[in-house]
Amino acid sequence: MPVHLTAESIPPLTKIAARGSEKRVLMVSPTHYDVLYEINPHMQGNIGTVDKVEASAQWNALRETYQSLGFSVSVIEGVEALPDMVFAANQTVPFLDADGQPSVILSKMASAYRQAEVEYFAEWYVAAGYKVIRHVNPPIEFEGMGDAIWHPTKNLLYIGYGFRTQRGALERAAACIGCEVVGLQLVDPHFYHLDTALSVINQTTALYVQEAFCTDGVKILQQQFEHLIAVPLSEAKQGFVTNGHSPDGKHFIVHQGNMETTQQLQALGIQVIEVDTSQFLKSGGSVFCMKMMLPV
């Protein structure tokens, strides 16, 4: 079921930087990127399927493509043994807290073949002058902005749990960041991360996939979204529409194909960029996964 914890109903703590006015981009090298177990569904049968050159080619596209768009991007190093250390989303929330200060929250990982992987993301903040706040005691599953999305413009992050996060990484989001959170209950394993079900376009239009939430939870974002596209089921699971990104609102940078949603957003005035993610959907990830959106 959604749940809703208003602005009145956590301490007033922090404040955030406005949604959409991010200009730096945080990516993680796809050195050492490959399926080597399985922990979603996207990663059966692909396990030693990686080519690693292509996959190179296409993380170096991707980047080039943010840079295009304007946005600086910093690169942290990929680590042996961590594969899904190049999904870039997981492993933190970073915001701004009510002194301006740089701070990220630390994600818990649900799986421990990715535990490991948020150290190295901790080492990077601090270097960069972020205030660092850890998991709680005991530690609640929350995998950082692959399950959460802000509404642009607005004081309000939607986090998505079921799968991956906990409900409870609700209310630590909340008086954490001192924002609005509308918590959104996935039901389908296939869409395990928010990421994968809701692309936030800009203020008014997002994307999202219907069978993967509860009626509730259809409910709330049609209230939320004056334009709420309901994404072909095939075009969401095969070729990660979705999972597409709007760093400004006013481009989509999505992987290649999905000709049905992309004429949709074109009517609607947004530019579609097309990149080839192939080699990343084989572990269950493309855009929005590869890339952390940074405050400063």
Ligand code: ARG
The other form holds:
Amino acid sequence: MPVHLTAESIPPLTKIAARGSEKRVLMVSPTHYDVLYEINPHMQGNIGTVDKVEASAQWNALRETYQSLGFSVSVIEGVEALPDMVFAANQTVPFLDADGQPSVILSKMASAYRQAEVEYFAEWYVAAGYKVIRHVNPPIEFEGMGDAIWHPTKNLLYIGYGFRTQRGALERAAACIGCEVVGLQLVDPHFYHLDTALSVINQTTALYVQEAFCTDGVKILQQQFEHLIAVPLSEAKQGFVTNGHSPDGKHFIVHQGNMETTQQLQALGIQVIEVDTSQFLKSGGSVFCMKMMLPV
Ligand code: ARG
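What would the structure be for the form predicted together with the ligand, rather than the form predicted alone?
Everything in the complex follows now, all chains and molecules, and the chain you saw is the first one.
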């Protein structure tokens, strides 16, 4: 399957394969969540500042939000000494292969602090009947759905690269999944994962941080989405608005208080659901990072 890096070579909008119709969510319990090291700019100065009780309440409220929208939530127990494991978007890329077999690509985490998380996910997926695809040799850094976002209704995956995920992951994902891949280079360390810089709401609407992409990336996104909303930098950097998540194309679950972006989405008929993820922002993560959508 081709990998596209320029706006000119984007595939036409006619190739359809159902994506984004997931009904099940995977989360990791926040028992051992903490900020114990600094591997992104948002973590700086936050070591030891997490309020565990509040983090737990915020995590529960997020889980209940997915449940109230009709999603079932499976939970992997957090592991001591793996404080970032709660960010369940990063360790894997689950998908259905051409025969409908649930499959999953395991991540190669860029930071040594996070590498041990992946095996706990592998165990869970094996028990759930998934075919597990381990990394190639030499391994290519690829931080799962933190850097990979489906275009709803198309067999097309956007992959962000440059900080955590490396460029070679694009070809690998395309070959393993059998999908088109569009690479988007990330250029600002505050937006170190694609899911901090781009939020695809449905096939016509997406939020993005213009400053996080190079000119080619911006052009690609402009071609792909009829309503492409450039969010204010402050709402992206402090409010993590581009890390909000729409599980169904109609609702948008997002960290509270991002007034400007929220109003624009409401004007397009999107129902905004605000949650408080302040304890997780200290680690550089919010809604999208804290869950994995499962294809079965
Ligand atoms: N502290 C974590 C890290 O730097 C946060 C991960 C957030 N996840 C995400 N998908 N953006 O790896």
